[in-house]
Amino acid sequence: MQSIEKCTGCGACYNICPHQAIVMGTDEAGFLKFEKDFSLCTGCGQCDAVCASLCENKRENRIQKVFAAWAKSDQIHARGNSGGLFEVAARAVFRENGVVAGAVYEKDFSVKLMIAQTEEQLLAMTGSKFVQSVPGHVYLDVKKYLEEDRTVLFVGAPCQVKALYAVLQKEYPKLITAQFPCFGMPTALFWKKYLQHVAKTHEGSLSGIGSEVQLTEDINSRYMAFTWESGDVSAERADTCAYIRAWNNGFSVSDVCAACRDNVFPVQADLVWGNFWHIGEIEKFSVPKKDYQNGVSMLLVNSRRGEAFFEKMKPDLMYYPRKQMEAAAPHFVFQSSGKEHFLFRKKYENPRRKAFQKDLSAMTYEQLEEKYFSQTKRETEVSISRKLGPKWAAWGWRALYCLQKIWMKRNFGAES
């Protein structure tokens, strides 16, 4: 059985064990891990066969097509974090009497994976959730619907997509998988502390969360937004939010996520979608900005099955072909894992990162923010970045992409 230190929390072993010898728990830093009951274990080895850290990729999909896209429906577009692609895809599946597996908030705003068959369940899945999701028995649920010859769209993290294929153990023609550009999900413990911090600023109960949503016409400016039962809405800029900064700097990401290669091409998912950062800055985008000022999604189509499914999405989308480099440059995860990336690996090797995770259980959110993140320093960095302007930023992303490709070839013998 894989050591707990290498566990991604994907839940494949939890789903496959025929003796219920595995439960899912968390470590001291709040990362999801397996726990094994050796009194129930028979040593059958099925858990090792599906472990995301041990098993080989079942599929190796490479980018076939790249699009900038967004929903034609203003309502769907507004509900999505960027272009609303998830809901467009989900409704295409619903039209075939299919089901959708995705992430939803629990009452306490922890996150789990579940199956949506109704409009209400589907709407609960819209919008990004910036914390690790608990898979439960969702892979077995997906298998049940596939065995009933239903179409299933599964949307999750790269390790969860890998776990699904491992648990299924065979190809199903009616399964479509999608993953997001993932460089690790923040620990649930830090998420809980962040929500406690947010709750102190308002009376009453929290009723909704928007993670890195767009509240202005600047598509690269994002906010953490909170809706309260009173109807009030509060927000803070993502680039000055300690929760987001801890994530972007790798402080709240596990060692396993930092070393993950399931997010580096070739991937297993049929589709990859996320925010199309800096659209039009690296390569000219001739579409008038007013047409996409409410957000635009990056869509990577990686397989023939993905291409066939994209045809079903097209009637509800505005979509434009783009170049691979433009999509990949701001998403370093497509170039290499965090520990291999020649700039970002320094963040994962930062001794303050280990110290942060040790302090997680003992300190409040405010104490962590004070100790590890200087707001004044960050505001200065943001101000300088804005003054440089998008053209200089575009050259920076372009240079970073090209240098990383050279670095990977020299140090690992391939471009990843």
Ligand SMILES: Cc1cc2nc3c(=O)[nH]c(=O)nc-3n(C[C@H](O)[C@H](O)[C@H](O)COP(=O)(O)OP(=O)(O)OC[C@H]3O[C@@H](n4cnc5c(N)ncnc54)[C@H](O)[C@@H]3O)c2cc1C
Contents of the next structure:
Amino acid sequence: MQSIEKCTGCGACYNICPHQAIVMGTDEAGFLKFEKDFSLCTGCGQCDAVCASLCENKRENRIQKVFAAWAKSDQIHARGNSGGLFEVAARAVFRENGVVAGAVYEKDFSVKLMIAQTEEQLLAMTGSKFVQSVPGHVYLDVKKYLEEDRTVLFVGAPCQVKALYAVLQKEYPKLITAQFPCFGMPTALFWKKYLQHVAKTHEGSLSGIGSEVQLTEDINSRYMAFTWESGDVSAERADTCAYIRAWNNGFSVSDVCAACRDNVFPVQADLVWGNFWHIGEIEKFSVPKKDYQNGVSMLLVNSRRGEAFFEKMKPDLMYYPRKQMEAAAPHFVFQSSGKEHFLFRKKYENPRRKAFQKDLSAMTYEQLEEKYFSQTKRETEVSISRKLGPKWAAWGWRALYCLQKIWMKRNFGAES
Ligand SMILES: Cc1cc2nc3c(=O)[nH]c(=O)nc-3n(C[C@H](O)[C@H](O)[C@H](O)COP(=O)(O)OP(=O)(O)OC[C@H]3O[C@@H](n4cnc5c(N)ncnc54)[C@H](O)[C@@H]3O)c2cc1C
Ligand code: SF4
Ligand code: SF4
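Now that we've seen the form predicted on its own, could you pull up the form predicted together with the named molecule?
So here's everything in the complex, that chain up top.
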């Protein structure tokens, strides 16, 4: 039976329930959780049958090809969080009169999943929103378009992709799915507090947010950027911002994300796209840095359908085949067997993480920042590694790379 503790907030049960007995609410720490109205529930069991926390991953996709890629168009590239692959894919779908399902900001900058059919809706979907998105009835909307024989591109977290397939209950040849490598989506409650804090730093209303965007030529340096109705732009470095530090330290993600069963092999989606962190640091990349200084995406092609769709994206992309391990190594997030996090499990067992989530509803952003992020152990390690310099960091990556190679071969027999 579904349980609140294990609920990812994927919304599959909310979409499938024929009696409207399920609504999506939030727990004390702000994570999405199902709520069942037992007066409406007939005990039909359809919710259990689709529940991401109860079902095993059904699709047997394996990573088939790996690329470093970015959009040829500078405008598209700039709108994306890394290489702008989402927009390239979405435009390929629009050319076939298809529709795109993805995440947009609401007026209050909470995030929901919806369908885009127009240019304006598509542009609102570009860029990453680093907070848990509310799925609403998007899986049923996707189904409706597939039933009309339209092409649909669905982009979301791995648990959302799994939920979509569970709700659809059959194969639709015109569905393409893409997921991002997911450390967990941060709680909307901390996001809200962060935005209240940001609002105090500037006169007027906020009109746009760029999360972990690249503002300089250093592709590994990221910023939280805010545009204001006056036209002003303000920004703070992501690595010193408590919102991002809480996320990177696992403080603002749920226990379910900490033991995620969905961001694992076999990958569910046809495509995975994320940042190609540290490209060229562990395997030679002969493309001049100036060609990809606006960001580079990692693209994993995991199915025949994904491969066929990639052919449609190619004319608008710069793309270079890369080794699987080079792409996976900085994403320690692909977990061992879904039972535990590889390498980073200890981080989630940190007692300060539990305390942070307890304090979340009562404290302001500033109080949480002061109490938890003056300097954490991991940041101390990062600053030590900075002092030791880039050579040391490169050796660190190489060591991790070798460890992961051994681990991947043991667990998945994966080729490097
Ligand atoms: C919560 C989250 C965590 C991520 N973690 C990692 C990571 O650990 N490592 C990594 O390399 N990349 C991660 N990514 C992916 C990365 O931020 C970029 O989305 C990716 O590199 C593709 O960039 P792009 O330029 O092609 O597309 P973008 O234009 O950035 O496309 C973003 C796409 O993601 C969807 N999306 C954005 N926010 C959400 C959301 N909150 N919920 C559901 N869908 C959303 C949008 O609908 C859009 O389709 C994460 C993204 C999100 C949203
Ligand atoms: S289907 Fe998704 S939202 Fe519903 S209980 Fe299971 S994990 Fe939670
Ligand atoms: S970590 Fe797992 S459960 Fe959490 S949002 Fe990502 S895919 Fe979903």
